[in-house]
Each structure stands twice: as structure tokens, then as C-alpha cells.
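What follows is one chain in C-alpha cells, specifically the form predicted on its own.
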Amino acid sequence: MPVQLESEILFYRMDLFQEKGIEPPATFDDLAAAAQALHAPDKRLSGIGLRGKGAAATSMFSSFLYGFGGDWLDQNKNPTLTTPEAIAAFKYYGDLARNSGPRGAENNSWPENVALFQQGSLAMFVDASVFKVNVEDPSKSQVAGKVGYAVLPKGPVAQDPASFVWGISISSQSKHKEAAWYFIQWATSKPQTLELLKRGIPVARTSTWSDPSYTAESNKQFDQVQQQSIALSKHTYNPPVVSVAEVRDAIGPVIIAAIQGKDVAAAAEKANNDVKNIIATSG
């Protein structure tokens, strides 16, 4: 049963956008242009933060893959990492991180990018909507109150921001299934999810988002972006396979190769074969 429902969104510095006269990007081309315009390494400011750290980067790369019209698998459950759409997505993502991101972007995941954004060292970053609570915390974030939120821009083929669902299930081996079911009903109830939402956790229960005790003080831009992103999302972030961790480990090196400006096609070919073998043994 879903408890938490995050979306992949764009966090940006409203003050920097205003200074440069830049509008929130609507397309991938706009995103690259904005990142380059805001990139100022001499001022210790990078245009954009993207995950680049191997397997962890696949989560955020997924929306770019979908935006270029690609996918992890075809209808026959064969990996599709070498298609023109996938190669274009890898190259775009890598070029964006390399040309407009912080040095060593291939070593960064969400902890690094969130921290850099909090410190005022990123003009934008792409990640899960749950990190609103981090960037708006005035005790830890130097940019609290200056943060804007936007739906992930549209790619050449689609606008399909990935969704991230966290849920609770009951083990088939449980000796207390009835008690577990009562717990799930309590944990996913409106009163409990309302408490989570007020603490900054994007919840899955739709009615909670419109509760007056939340909307009275909520960030309306963030709320709109979250709901619009979920409405647009057609995929989750993970490849639909049994051995998710192994497959993510196999795909990660392609993203690193793209960021480092190496041979993306060769890296994708290797990853495609590795994923095919993983699926053959585990499903």
C-alpha cells in the first residue's frame, strides 16, 4: 500500500533566474541553455546538479530516457540501452552534467547535490520532490525562501517525470497478518499522512494534499508541481526487473562514461549485454 509518492522535479534559484531574466525551462533545450547561462565556476556556482554516481544516477536519468522516447526494456523484456533514443539520452545527460555541473559530477548523488544547493553552489538541481524539506530548512539551507519548483521539462519525444513510490506490504510468512493489516490502515490513514505532509514528506493519499490545515500554509508552487508531475508520470524510476540492484549497477557505468565524455555507445553495448544476462538468470 503506497504511503509516500515522490516525483522527479526541478529545483531552481528564483533570485538567480530573475537576475538573468530566465524563465523556468519548458524543454530539454531550455534546460541546457539555462544551465549554461547560470554556470559560473569562477563564482563557485554551477549551472545544474545531476546525479552521476553509478547506480544511484539511474533514478534521475530515467526521466531523461523517457523524455527521449526510450525505455529500459522492449515489449519482449529485452534491454534497450543501445537504441538511438537511449544513446541520445545518455549523451544529453552526460553533456549537461559535464558542461554545466560541478567538477566530479560522476561522484555525486543526492546527498552531495542537496548539500551543494543548500550552500548556494548550484543554480538548479534535478531530484526527488522529498528534498523540498531540506532546501527550505533555514537552519541548514542558505537558499531557503529563494527556491522555485518546476515540472521536469519536456524532452524531444515526451514529458514523463518518473515517480517514486514507497509502500508497506505484509510478508507472506507473517504470523500476524491481521494485525499487520490494521497497522497499514492506520499508517496510510488521512490523519497520519497529514502529519507526514506537514513535515515535508510527499504522501500518496490525494485528499491529504487538499486538506485546509495543510493548504493554509503550504507552498502552492510546490504543490502544483508535485501534482502535475504525478499526473504526467507514466513510469517509475526503476527498470522493471527482479534483480533491480544488479541491473542498476550494470547501467551506472554508461552514465559515468557519458559524463566523462567517453565512448557512450561502447559502454551502452556492454551494459545491454550485462543486463540481458542478469534478466536471463533472474527474470
Given for the second form:
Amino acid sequence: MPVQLESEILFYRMDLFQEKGIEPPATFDDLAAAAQALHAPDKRLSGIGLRGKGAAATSMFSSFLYGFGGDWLDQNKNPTLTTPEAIAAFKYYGDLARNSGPRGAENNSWPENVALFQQGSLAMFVDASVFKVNVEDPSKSQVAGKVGYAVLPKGPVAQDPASFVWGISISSQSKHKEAAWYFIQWATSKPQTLELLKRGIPVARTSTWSDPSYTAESNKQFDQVQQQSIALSKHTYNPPVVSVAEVRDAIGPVIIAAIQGKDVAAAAEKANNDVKNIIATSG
Amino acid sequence: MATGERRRESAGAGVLSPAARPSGPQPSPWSRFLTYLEHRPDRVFPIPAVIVLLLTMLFPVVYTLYMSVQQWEFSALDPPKFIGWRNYVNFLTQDSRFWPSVWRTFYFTFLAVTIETVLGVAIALIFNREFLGKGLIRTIFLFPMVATPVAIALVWATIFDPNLGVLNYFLEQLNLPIVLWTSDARWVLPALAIVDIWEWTPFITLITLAGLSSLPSEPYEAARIDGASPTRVLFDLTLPMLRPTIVVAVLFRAIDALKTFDIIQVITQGGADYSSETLNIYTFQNAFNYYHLGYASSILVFFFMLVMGVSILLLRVRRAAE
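Form predicted on its own done, so how does the form predicted in complex with the partner chain look?
Complete assembly follows, chain above in first position.
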């Protein structure tokens, strides 16, 4: 049963965008232009924070891959990392992180990017909507109240921000399936999810989002972005394989090569073969 | 064997405590045990220690050996399957991440232990002289060794941070080019070695100081009478006499450095792009991220032999030094 439903969204600094007279980006080109315009390393401000840390970056990269019309695998479960669409996505993502991102982006995942954004060192960052609660917490974030939210921009082919579903399942080995089911019903019930949502957890139960006691105080822009993103999303973020962790670790180096400006095609070729081997041995 | 023991027991009982001799009713097992204990404490007293050792040392090794010849995934639905040497063949011949991680393990160990030894011995020689506040400075110097490794690693991770870290701030102040300590493939292992050096140089110093305090004074008197210069005394007297001590310190450090896990896992998790993935980190990934328990065990068996090999080599050096 799904308990939490996040989407990949763009967090941006409303104050900085106003200052420069920039509109929230609608396309990948707009995104790159905005990031470049806001990038000011001498003021310790970077245009955009993207995940670069190998395996951890693959999840956020997925929306860019889909935006360029690429995918992880084809219908016959063959990896498609060397297609022109995938290469274009890797290059776009790497160039964006290298040209308008903080130094050492290839080591950043969400803890680093959220921290940088909280300290006002990033004009934008792309990550899961669950981090709203972190950037809006005035005790930890210097930019609380200045944060705008936007649906991840449209790529050359599609606008398909990845969604992230967290679920609870009952193991077939469970000795107390009844009790487990009872717990799941409680955890996904309306009163329970309402309490979670009010504390910043993007819950999966749709009706909770329109509950008057939530909407009375909620950030309308964020709610809208969350709903739109989920409506647009056609994919979840992971390659549909059994050995997800291994496959993500195999794809990670391509993203790092792209950020470091190395030979993306060669890295993609190697990753493609590695993924093929992993799928062949463990599905 | 059993009869032999009984004979000795009864003979002993005859000598030591005639009361325990069976006369009429049979003695209880407990009193027979007590008699035996009184007699052969050398056999009875080590038993608890031996049991603990077998459970904590021998059992894991044997069990790892057993797991290493299975295809064993972390799943209740997939029972382990015996596949013989295939795990070993796989990582030795097909795994593109295995050999680089072996090389990195040695590179990191060599870098860290060499510098630690030179620095540690030098600092021990300084601490061996008399100067003001010696006790206090000596105590402070031992702090890194006592601190929690994970806490140390977290602090160093912040120091290395390319955007917020203090190390690059200093480099900028000195007009030096900044270094992407933990993102740059060329720098990440030296950066991790710096942490290891900071943490473990005191260990070498400590052992060397102990060695220094046990050196005989006669050779020094002889050298002074012969008018040897301080440099000659250091290189021809102190260091050769210290050699066995230093070799022991290096041996301990090398074994530990080969197995380094905490600081690497906390600071880089093997990144960026596997450029700091040592054998230990790679095994951990295989076991607890990819859930290939059998495969990870086979790599561990290789790793175990590697560490043993290095230890034997260093012990040979030590014997040669003596």
C-alpha cells in the first residue's frame, strides 16, 4: 500500500528570480539559461544543485532522461543507455551541473544540496518534493519563506517528472498477516495521513490533500506543483530490474563522467554492458 | 585417553586429598570435577577463553569459507546454492571493480603508513627530549587516537567540503589553486590518507616512545666518548636499535590500514566514481547493498589471505631486524 508519494520538482529562490526578472523555467533550455544567469561563484552562489553522486543521482537524472525521450531499458529488457536520446540527456545534465552547479557536484546528493540551499548557496535545486519541509524550517533554513516551487521543466520530447512511491507490503513469510494488514489500514487512514501531511510528509492518499484543515494553512503553489507533477508523471525513477542497487551503481559513473566533462559515450557504452551483465545474471 | 586421565586423577587424589578417594558411596560428579580442577587447572581454566575464541574467531572464518562457495542472496525465498569455486573465478577474472579496489587498498595503506611512520618516529624523538610543557603536549597529541573515528570522519568531511570547507578557504587565502578533495579521483585517496595520518600518527609515536625508553644507555656513552655527531648517533645508533619496535608499529598499522572502513565509508562511501573504493568498501557494497552474501564472502576470504600475507611478510622483516 502506498504511504508516501513524492515527485521530482524544482525548488527555486523567489527573491533571486525577482531580482533578475527571471520567470520560473518552462523548458530544459530555460532551466539552463536561468541557472547560468543566477550562477555567481564569487558571491558563493551557484545556479543549480543537481545530484551528482553516482547511484544516488540516477533517480533525479531519470526525469531528464525521460524528458529527452530516453529510458533505462527497452521492451526486451535491454539497457538503452547508448541511444542518442540518453546520451543527450547525460550531456545536458552533466553540462548543467558543471557550468552552473556548486564545486564538486559529483559528490553531492540530497543531504549536500538541501544543506547548500538552506544556507542560501543555491538559486535552484532539483529533488523530491519531500524536502519542502527541510527548506521551509526557519530553525534550519535561512531561505524559509523565500522558496518557490515549479514543475520540472519540459524536455525536447516530454515532460515526465519521476514520481517516488514509498509503500508498505506484507511479506509472504509473515506470521501475523492480519495484524500487519490492520496496521496498514491505520497508517494509511485519513486522520493519520492528515497528521503526517500537516508535518510535511507528502502522503499518497489523494483526498487528504484537499482536506480543509490542511488547505487552510498550506502553500498553494507547492500543492499545485505536487498534483501537476504526479499527473504528468508516467514513470517511477528506478530501472525496472531486480538488482536495482547494482544497476544504479553501474549507471552512476556515466553521470559523473558527464559532470566532469569526460567522454560520455564511452562511459555510457561501458555502463550499458555492465547493466546487461547484471540483468543476465540476476534479472 | 579417558582411562589415562582417570588414573592420573585417582592417583592425584590419593596424594592430595585422601578424602576424595571413593570409599563406599560414589562421589558426586561435581566433587569429582573439583578434584580434577584442583589437579589440572592448566586444562580447566582456559576453557572459557577457548570457547569464546572459537565462537568469535574460528567460527566466523569457517562460516565465511562455507558461504564463499555458495551462491547466497539475502533472501528468505532463495536458498543458498553450492557453486564451488565460481565466486572466486568471477571476481578474479570478470569483475571490473575488483582489481582496482585491491590496488587502491594497497595505495592507501602505503601512503598512510609510510607517512605515519616517518612522522610518528620523528615526533617520538622530539618528545623524548626534555622541554617545557612536555607532559601536556604529549597528552594533547594522543587525542586523535582516542576520538571516535566516525566523529573524526564527519569533521574531516566538512573540512574537505569543496564549497563550505575550511581547507579550500585557506588555499584561497594563500592564493593557491583549490582542490576538490573528495570529488577529484586523483586527490580522494590522498585526502583519506591525510585523515588516517592525522588519526594514527600518535599510535606510532606511542610505540616508538616505549621503545626509546627501553634503549640501553651504554652505546650512547660510548658514542659520546668517540665524539659522534648527533646525526650519526641518530642514524647509526638510535634508529637501528629502534628497528624492531618500529617494525611492530608498522605491522599493527598496516594491518589496520588495509582494513580501513570507517573513515572511507563516512567521507566518500567509495566515491567519487569508485575512486576511493577499497576492497573492504567493495565487499560491504556486495554484501549489504547488492545482497550477494556468498560473493562478498569469497572476496573476504581473498582479503583475509591478503592481510595474512602482508603480516607474514612484515614479521619476516622483523625477524631479520632482530
